[in-house]
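As structure tokens, one chain now follows by itself in the form predicted alone.
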Amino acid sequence: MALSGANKDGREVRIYEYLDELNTDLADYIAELSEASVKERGVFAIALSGGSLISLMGKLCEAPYSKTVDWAKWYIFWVDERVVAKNHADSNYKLAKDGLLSKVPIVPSHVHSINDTVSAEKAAEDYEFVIRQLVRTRVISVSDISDCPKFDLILLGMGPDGHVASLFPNHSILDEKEEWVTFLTDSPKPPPERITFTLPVINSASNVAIVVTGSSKAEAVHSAIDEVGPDCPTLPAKMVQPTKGNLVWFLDKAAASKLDGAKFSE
């Protein structure tokens, strides 16, 4: 059983009693957006995060999705990346390649990973240049209210501290308004050197999904979704508010356990 379609201020909150339900619905959601985007634009530009997200997307590698999704039209990006070698255990690219990209027929040249041979600052600069080129050729749409890229889908996880991408609480990069991609060398969570999309880019997407599981994140989910009062610090996850796009939270029962009114009938 799932509690679905609970709208809170323009956000859709979907809560699942069983992880398998969440995984299946997430695959359905991504496949439907892919189909709609390919029909409308001829391509599907999707940006991934790391963590448990890739394993939760695993059903896309199985039937029917493995056969029905138009993988050749997918263009893959990373919302954030650790500045480590591509074969390093901390690499979000490696995580996605091992868990998803190597199992479906995505065109290799459509996979846009960062340059892992340069500094974090240069890697962010290079990655933004790549995205700007693809905005010019309309592989990635452009926002009609700013010059920001408008990804068809940005997929995010969330940490127990409420961070999304590599946007951590109380970090100065939360205030970055000009750059599309920025960098940090002092990540509170190792490894310290990372690149990340900025909030204006995330909030310019057509669709954003935040996928969260586990009781360790329940308090942060409550702070990010519920009205918790002015005394609580604003978490990065709460700052994800697409300007003209859709936001869907995918939560398992444990992650949603502290939400106001999110109760399953026994």
Ligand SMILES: O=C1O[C@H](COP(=O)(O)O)[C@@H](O)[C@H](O)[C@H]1O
Contents of the next structure:
Amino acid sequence: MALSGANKDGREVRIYEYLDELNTDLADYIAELSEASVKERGVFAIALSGGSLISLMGKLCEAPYSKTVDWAKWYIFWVDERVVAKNHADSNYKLAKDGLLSKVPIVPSHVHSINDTVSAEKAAEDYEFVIRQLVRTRVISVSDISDCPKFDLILLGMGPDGHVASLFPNHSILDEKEEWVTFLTDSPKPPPERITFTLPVINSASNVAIVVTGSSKAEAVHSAIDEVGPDCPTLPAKMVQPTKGNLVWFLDKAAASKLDGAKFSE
Ligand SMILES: O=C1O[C@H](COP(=O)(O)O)[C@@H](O)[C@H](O)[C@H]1O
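Previous: the form predicted alone; requested now: the form predicted together with the ligand:
Whole complex next, starting from this chain.
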């Protein structure tokens, strides 16, 4: 059984009693957005995070999705990446390749990973350049209220500290307004060197989903969604507020356990 609700800002919160239900609904959600985007624009530009998200997307590799999704129209990007070699265990690219991309017929030239042979600063600069080229050719749409790229879907995870992408609480990177992709060399979570989409890019997407499981994240979920606690205003997850797009939270029972008014009967 799933609980679902929308608040005044149009933000939707979906809570699942069982992980299998969350995984299936997440696959349905992504497949539906892919179909709508391919119908409207001919392509689907999706940006992935790393971490637990990739295994939660696992149903996409199975029937019916493996057959019904128009994989040839997918263009893949990373919302954030650790600046390590692509075959390193910490690489978000490797995680997605092993867990998803190698199991479905994605066109290799549509997979846009970062340059892993340069510094974090140069990798961020190069990645933004790649995105600018694809905005120019409209593989990625453009926001009609800023010059920001408008991804069809941005998928985020969230850490127990409320970080999303590589946007960490109280980090100056949260104030970045000009760059689309920026870098940090002092990530509080290892590895220290990372690149990340900035908040203006995340908040320009047509659709953003934040997918969170586990009790270690319940406090940050409560703070971000119920808008409580001293850390709330500067919690990166709370700062994800698409300007014109849709925001959906996918939560398991444990992650939702501290939310006001979201209780499953025992
Ligand atoms: O370091 C990172 O952490 C977040 C959250 O990861 P999770 O395993 O707790 O879901 C992830 O979304 C991000 O992409 C990654 O670089």
